[in-house]
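Single chain ahead, by itself, as structure tokens, in the form predicted on its own.
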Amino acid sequence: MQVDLVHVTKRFGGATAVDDFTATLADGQLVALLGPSGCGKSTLLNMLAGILPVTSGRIRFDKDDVTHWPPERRGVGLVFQNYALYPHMTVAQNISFPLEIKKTPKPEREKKIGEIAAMVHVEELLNRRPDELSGGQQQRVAIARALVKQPRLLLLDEPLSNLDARLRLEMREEIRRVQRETGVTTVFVTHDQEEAMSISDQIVLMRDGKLQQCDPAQTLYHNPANRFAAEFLGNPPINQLHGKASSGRFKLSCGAEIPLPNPATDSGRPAIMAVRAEAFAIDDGGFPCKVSELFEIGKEEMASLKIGGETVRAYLPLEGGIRKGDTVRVKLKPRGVFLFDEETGERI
């Protein structure tokens, strides 16, 4: 089911939580709203569920607005932040809630329990209660009590943030794999740029109620639409070089010049050079850099390298001897090089 937003915006009182909002999540895709804490996620996905009334715009699923439908009628599945679990019921009693409210029969109620709670893996846990449970096991629980419905649209509301660093990526991969097999729309929250990376179709990003850009992962992070959008995404955090563009170099604030790898992109207006840390490369036709700090996180070779008076992060092959204290000539590659304006944000 395609989901589109229309000028969406929810204010309460004199603030403005979701602003004139406007995307459209595709069809059968796994959709992360991801932002910064307060920027409107868990608004807009409360919208969507209905328990929160929009301020004005429009909400359609398919051709059918449901702009002012109550949730029961949208047919959407919501798993919470903390999963919202019956204490007093056992796994299956919690799953087979949602079927009883419909009036399923029993034979047909216990075989889709049975088929959800496999694909969700607890079927070995069936007559157990929530506080027997770990929280994965609890997470798994959750989502098969909103799936067992068969929703048009299944929402997570930061549905990892309990869950310990092991068992955080275990989950995303176990939400991914059910999203695929059920083949349903799904959108979570997230504040997490590396689980929103990982798992998801399209990345909504938000920022102070507003939209910022909406693309698939990679594109967010190859092409940013602004400033905001390049910060956001990236570890390590992209560096930025105050300066102005102009005869195909970027003239940095402190003096020095850096040659464009794109020389099209000249503006003459203050701006800022945001550049990954593996857009560098070795070059003896470079430009120069002192290594002021060397780093080996893991796999990765990581160099911090001073340019007249900014340090940046570089990661840079460290087998060929470079030593703290050196001076290294590098380039700069095109791709992971980006120019935005330095007062608005909007790319260059």
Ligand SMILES: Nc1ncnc2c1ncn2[C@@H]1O[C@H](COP(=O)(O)OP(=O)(O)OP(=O)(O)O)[C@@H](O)[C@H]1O
Second form
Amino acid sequence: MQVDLVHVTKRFGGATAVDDFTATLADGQLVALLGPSGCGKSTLLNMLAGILPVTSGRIRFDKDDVTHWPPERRGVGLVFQNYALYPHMTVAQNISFPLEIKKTPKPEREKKIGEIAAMVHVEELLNRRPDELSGGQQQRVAIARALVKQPRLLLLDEPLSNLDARLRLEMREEIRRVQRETGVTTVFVTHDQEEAMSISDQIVLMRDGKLQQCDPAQTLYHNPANRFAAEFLGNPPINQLHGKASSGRFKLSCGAEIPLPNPATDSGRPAIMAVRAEAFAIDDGGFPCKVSELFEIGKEEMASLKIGGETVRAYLPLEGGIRKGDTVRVKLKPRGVFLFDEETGERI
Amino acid sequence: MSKRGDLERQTDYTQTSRLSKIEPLLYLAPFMIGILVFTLYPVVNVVVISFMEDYNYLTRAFSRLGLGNYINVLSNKYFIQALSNTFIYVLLVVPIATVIALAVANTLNQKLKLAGLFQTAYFLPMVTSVTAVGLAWRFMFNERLGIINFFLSLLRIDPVGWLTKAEWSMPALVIYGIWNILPFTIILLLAGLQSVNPMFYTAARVDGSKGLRIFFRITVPLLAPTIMLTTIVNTISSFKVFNELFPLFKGQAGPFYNLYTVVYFIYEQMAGKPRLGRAASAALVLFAVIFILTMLQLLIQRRWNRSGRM
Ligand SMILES: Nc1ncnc2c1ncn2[C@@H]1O[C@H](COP(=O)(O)OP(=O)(O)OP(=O)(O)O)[C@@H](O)[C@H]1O
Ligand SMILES: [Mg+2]
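Starting from the form predicted on its own above, please write out the structure of the form predicted in complex with the ligand.
After this comes the whole thing, all chains and molecules, with the earlier chain placed first.
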């Protein structure tokens, strides 16, 4: 099912939680809704579920305008951040609940519960109560309950945030697998950029209730639309240098100059050059900088380099034999270097 | 469990001097003495007296120890009537009050605009004296002038002799009894409702249900422990129905002495020539009934909890 959000706005009193949001979520895709805490992700998700009414704008599921449909009519599956399993029901009863409401006959109900329980690997737990389950198990049950009624849309609100690091990785794969198996259009809310990059077909990046960019993870990483997108994705965080670009060189505020990989760009106005750590390469024709710190990470080395008064982080190959205190010559690769307007944050 | 274990272990390590062992006892002493003198001693006394036949409380003389008082009480037709009246009263008052309180509490919890009005309404019985309110009810139940019959007349129902006809006196008592325990029940249920996380309602709506189904499938089960608590407390207090009789029937047990309750029976044993032994054994029979019923309720609750597990 394709989901269309058209100029969707949500205000709480005077505060705008979601601001003129327009995006299309393609059928069968897993979309990560990514953004910092408080940017309106849950609000947007709840509007998709019908829990919160929109202030203005329209929501369409395929051809249906569902803007004013109540949640019970929308046929979405929702996995809450803390799962919200009914504490007085067993796992089987929890999963069965949406089917009972649809008046599915009992034999069919039992067959479906069996199937879905097998899919999320909770067959052994059907007679347990939620308080007798671990966080990961609760999450699987919550997914089973959301999926069993074959929703048109599956919504997950930070489902992994209660889990420990290892389980989080595992469950991430599980969600991806189950989503592929069922082919249900899925919106996955997270504030973890790495989670969003690894799980999704498409990332919807939000900030202060506004859409920043809607693209596949790789596009978002290699072609950020604005400074916020460049900042938010990637580990270590992207390096940012203030200055001005002119005639093929970037002049830092501290006086140093760096040759640009794409000499054509000219900022004129104060700009920010953002450089990913992997965009540095040792090159005898490059500009000199001092290695102020070295950290070994796998087959590469992370170095802190001093360029004039600024410090940047860069990945350098280990075999270079570089030591702390050396001066090395580096150049910038064209991939992973972006210029943004300092004032507006827009890409130049 | 493990937490409690940790605490115990901690106290094991703390060195307690002799003084600090006695000190808490000193703090407790006034309270404990009070309990001993005013609660424990009379209770033990009642048990002992209930076995003393022909006990005279002035001379403290009795003919012999035995079950005479119990046999006497259990074969007394007024006591049997009192017991049956009390059971009927409890079986009507407690379930009806619980259902009404549940409906009211649920309405209040949904933050209706009327909340302010409701609040006054449900606190009123708590701050007014039982007897004064009872008198007010006597006026409301009045056959010719009462407001209840006035409303019934609007529905073209003939005046009902609430307080003067034998067959209407029990309903009148039950209505008054329900009204008396409603505030307490509503407040407890409301507190219970407010501790239910609203996300369960949201989850149920997303799962496709609404309205009454959410109420019966989600709200009531999550509230079950609180409902059980109010039921037990209300059952115990309703078994002791006695005060309610006075304002309604001018101190009589119903218009034709047809509304004997167990506590009224006990009270009456002390009027005229006091029959302390009989009163004591009747009290202990009541105690046994309440005790057994409470145990039964707890048992049912446990069964109920487990049955949810299939
Ligand atoms: N019921 C409400 N009343 C008023 N303001 C609200 C309400 N719900 C959310 N907000 C505000 O709307 C903004 C967006 O909230 P939202 O819960 O959607 O953030 P989020 O992106 O899900 O954050 P998080 O990652 O912390 O869950 C916040 O500023 C929040 O304070
Ligand atoms: Mg949120």
